[in-house]
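Just the one chain here, the form predicted on its own, laid out as structure tokens.
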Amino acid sequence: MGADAAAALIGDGMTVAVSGFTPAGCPKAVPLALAAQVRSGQRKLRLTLLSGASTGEELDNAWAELGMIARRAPYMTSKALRAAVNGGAEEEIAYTDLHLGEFAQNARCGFYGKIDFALVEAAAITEEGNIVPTTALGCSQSWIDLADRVIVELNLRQPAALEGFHDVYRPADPPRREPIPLTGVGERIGTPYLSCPAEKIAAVVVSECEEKPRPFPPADAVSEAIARNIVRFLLREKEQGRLSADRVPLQSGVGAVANAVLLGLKDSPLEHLSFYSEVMQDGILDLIDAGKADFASATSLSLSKEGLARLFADIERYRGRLVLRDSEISNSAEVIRRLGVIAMNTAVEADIYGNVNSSQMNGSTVYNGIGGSGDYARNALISIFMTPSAAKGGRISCIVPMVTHVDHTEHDVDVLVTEQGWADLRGLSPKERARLIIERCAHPDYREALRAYFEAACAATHGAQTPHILSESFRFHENLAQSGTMREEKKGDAKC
């Protein structure tokens, strides 16, 4: 069936469940389609649109500019969809954030209400009728599962070789549920298709539409000062025997941080490493390469436009190292805490105790949402978070005396890393973390300030636990501003 008649199946008031994840592995061809015919005024539409994480420009991005979607969960990227969901376009969408490893059981679980139609993009379909998915996994089965129709995108600009990079896993639902029998990163538990029964079939689309990935912005100076930093703390880990291999499993969040920190680490002595995770961005393509990780383990294959070539253009020798896992499966508590993952993460801000925001700009407004990192933070045999000690230029702190909001307690943080330093807290008191994050950590323009915010707590609480003052915590970089402190004042800019 053509795209166009394809879409014409969508009804206003449906939910909608789509393949890929940020944004690899979506589907392109029917939700340009199904935008095309709101554009042209031939449709009004409002959807429910549920992913596995972010989607490309042609859903996401499209779809909020046209004001289609109605509600969304549960991870974005798109600045269309950001502007909608904070109240910043005419229609508002209703977005829910949440942890992305726990999302598929909730649909099956009807927590979200009925779906009508799941859309899948495949790289071929095999002749006993099952689905093979391109570059990303996502809940792509439970979407099949749970949706009355299904639309299959036969998308031709991805290789059928990708046969066999897949392994798709259904575990049963609570209370039913045994244990994930998986040991190993490099363990394959499942089938390397999606299944699908053939009455569900609403369509089959032939696309060639072109994958179009988020170009990756180079590392600067403060990116490469992290990676150093966290491959400093790995070793020091190593040396002192708490890690008794390389081979212990590495997972990394997504953006320019955190790739790198991979490629960081193709120039360590760590060797043999292996990954899992839910991302894999260009930098493991990099350690394959040179001989530095034997295998990576993940839900979406997030490349660049040059990576995936890369990718494409050797595909039978990325084939024995990497495999794409249901984003349950690959986010599952059970799997990180048995594998002894060693999590990284970027945050948004951190406080002086060790609390994490990933998520808000000043509390009340999202940006992307807590994506998977709460899922390896709280399982993971050590959490790290990483953030650069100051943004926009130097004229906020990344560290400060609370956080806006909460992610990522203090209890689920066991390292915080900037280009400044590394704060090892396991162990310590919260008294004890606050003093090392304020020298290893905060910015030098900004220690002095949280110095004396500390050192006030501790006299106004009399020595309490944690010390706050919390009609000062929330003013602090106004009360920095107010003062002439931030480092924007001393350029003649008193403006926060």
Contents of the next structure:
2 protein chains.
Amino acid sequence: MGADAAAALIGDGMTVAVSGFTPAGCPKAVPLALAAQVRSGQRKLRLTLLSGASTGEELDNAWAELGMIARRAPYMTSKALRAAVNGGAEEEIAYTDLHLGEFAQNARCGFYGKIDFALVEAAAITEEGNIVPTTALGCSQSWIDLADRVIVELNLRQPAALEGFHDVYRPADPPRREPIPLTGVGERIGTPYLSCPAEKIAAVVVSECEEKPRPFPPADAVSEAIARNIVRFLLREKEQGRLSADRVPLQSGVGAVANAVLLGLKDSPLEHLSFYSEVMQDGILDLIDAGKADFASATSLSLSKEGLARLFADIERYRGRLVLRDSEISNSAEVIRRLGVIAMNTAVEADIYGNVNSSQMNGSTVYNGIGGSGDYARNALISIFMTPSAAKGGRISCIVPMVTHVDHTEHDVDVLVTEQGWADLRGLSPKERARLIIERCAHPDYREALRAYFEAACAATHGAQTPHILSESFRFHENLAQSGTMREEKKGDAKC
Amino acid sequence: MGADAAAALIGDGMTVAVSGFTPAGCPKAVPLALAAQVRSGQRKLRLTLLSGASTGEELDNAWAELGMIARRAPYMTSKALRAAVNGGAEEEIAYTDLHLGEFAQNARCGFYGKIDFALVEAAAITEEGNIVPTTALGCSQSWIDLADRVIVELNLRQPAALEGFHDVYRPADPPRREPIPLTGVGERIGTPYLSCPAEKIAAVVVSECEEKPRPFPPADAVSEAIARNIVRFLLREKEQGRLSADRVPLQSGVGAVANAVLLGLKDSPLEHLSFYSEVMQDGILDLIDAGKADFASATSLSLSKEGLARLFADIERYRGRLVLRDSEISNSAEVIRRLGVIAMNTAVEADIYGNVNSSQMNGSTVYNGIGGSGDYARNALISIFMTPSAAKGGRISCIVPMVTHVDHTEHDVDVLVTEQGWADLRGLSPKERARLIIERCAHPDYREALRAYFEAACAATHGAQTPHILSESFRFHENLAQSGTMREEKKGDAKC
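Output the structure of the form predicted together with another copy of the chain; the preceding block shows the form predicted on its own.
After this comes the whole thing, all chains and molecules, with the earlier chain placed first.
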């Protein structure tokens, strides 16, 4: 069927669930055709859009710009969607931000209602009618199983040689679930394809849409310094006889800092690295090529344009070294805890007691969402959070007295790393953590103000467990709103 | 060995790890003897105390009163300890509040240093030298495995018939962990006793210390109304065809409200209940006696004095209906998610967006700690939090614009219940949640003020994802500090 005819099957008010995770693996032709129908004024649609994580520009951005999305879960990264979620568009989007590892089961247990259409990108369809996915899985199999009807986009630009890179596993749901039998990053527990009863297939659309990865984030001196600190921490764990990155897998978030960490690992003395992660970035290919990494497991190959070209040009080189899993397996609490993953995620801001905000500005405006960070941080052997100590040319301190939104509580943050240094928070009381975070992680320009807050809070609460002065706890943020910087304006008194 | 001689083995600066969970199963004679040595001025000690959760008065309270505790993890409930943790004692205690389900593995992985002594209460010692625990397990087996030396308190007041009520399981640690093979609340995967190499035993002390349970919290009209709302919610889940309490196990927290819920379940039409929990309270015995509950699994039998007498008088009646597990199994993310537990935990306060504070007053003063609430809330099939809508005779609203401390983020709270009603937050955006929580859960006296805050925040942020006005977000708490009530004082303008 043509993309236009397939798109016409999707009606107003429907729930559409799509394959993929990040732009990787997402359907493109049908979403673009549907957007064109709306843009031309032919149709008006308000849809619920479910996915594995974020999607490509063809989907979230195009649909949000046209006001086609009424509800969205479980994650997003798109300018137009972000605006509409935060009230900056005519038609508001009700966005539910969720732990990605829990999303598929919740949907199967009926928490989000009926799914009308699953849209799934395929690299090939086998003779038996099975679907070979493209560069990501996300919740594809669950969407197929739950949806009334399925539209498959067979993308001729995706190499059929991707067959064999996937491991699709269908867990039973409570109360009949069995242990997920995965005990090592390289094991296979499922099938290399998605399966779908023929009678559910509403359309197979042949597409030649090119994958449009997000631009590769450049590393900078600050990211490199953070990466050096992480490598130092990992080496110290090894020296002290504890489990470290040569014996347990790493999880690595997405973005410039995460990529810098991968580069830092390449140049480190650590050997036999492995990854159990949600997203593989280009750095993973570098580590495999350099003989540093033995294996990587994720739900998405979210590579740059160059990275994708490199993978596709030499795909046999990576076969047996990479596996793509359902996001409920890549992000499974059970498996992450079992493998002893060392998790490395980024914070928007952290507070002096170790609470982390990874999603909201000023407690109000969501940037992307939590994604899988909570799945990893909670269940990891060691949970590392990293952030530059300051942002916006020093006008923002990323270490604050109190975060304005908590995504990861003090109980889920073992180590905090900035370019200034790292604070190992394990086994410390909140007041001990505060002293360490201020001295080791905060930017020098803000240390005095943080010390002053901490000491004043200790005095005001007579040394309570987690001293705070509620009327002062967001002063950094209020300064920023008033004067464009978190720094205190110089006043008559000596206080910084 | 006498308790006094055994206590003398424990030296200054040592780390002592104890059996049990709540007062149940904790050692008593040696801790009291050690306290007596300090009280008499014979000795001065500063110790690190690790446990399963809280302990009996003989331990936390007696030791804290004497300034014997330098460091404490992972939980506490004791007046003297609470005072010292919050700066209200001469000698401060560094308290680390942790997810109870993660504590044993973290200790085995070396995060908290060397353990000098394990103190373990026993109901019996078998001919083979195995240790039959008493009314709780906690981390007992890990403490025995990690400690240099072990002191066993053989408590003659504990019935030897407790043999067979325990299921002790030793998971391997990453990277060699296998799936925890538990797939049903009643299954057994371990041994009925703790094991310890004979050469590690430093002393066996015969004790006749009586168990001193905490007084049974009385139910009141508000608790009963909360319980009714929870039962209604569970029945609605069943009516709507989703998994409910007749097909998946329940977890129930500790305290008056939790007990009222158990009583409410007894009078409900739900049948074949089962429990996968950390603590069993008296209500579990009632449910078993009434033929309503088939089985209960926990790490602690934290019964009242009457409940314990009832259990011990008729112990064969409960054999095969109750099992006590290591807290890392009762609170295991893997098992909780697999079984599809419906979690019911209490909140100190919740905010209009669904974030929950379960541990700290005014963001500063810890009351008890998070305990296992996070283990269950994060991994549950459905995570319910409950709280009265108001406290202290209405002077405190338990629904606030922004919680002053986050233990459970908006992502971990599916349903919020007060005596006013319940709000099903699944699949809703934060703004949708706010409207529902204010109208369904907040106390009527505070609804107008909450609506006013929410509307002002929506206006100020132009409808951001989670609207907040940082300078106003803690106004309820500031009112309380200034005027003894969270209520707004009547001002000239019409605003409530």
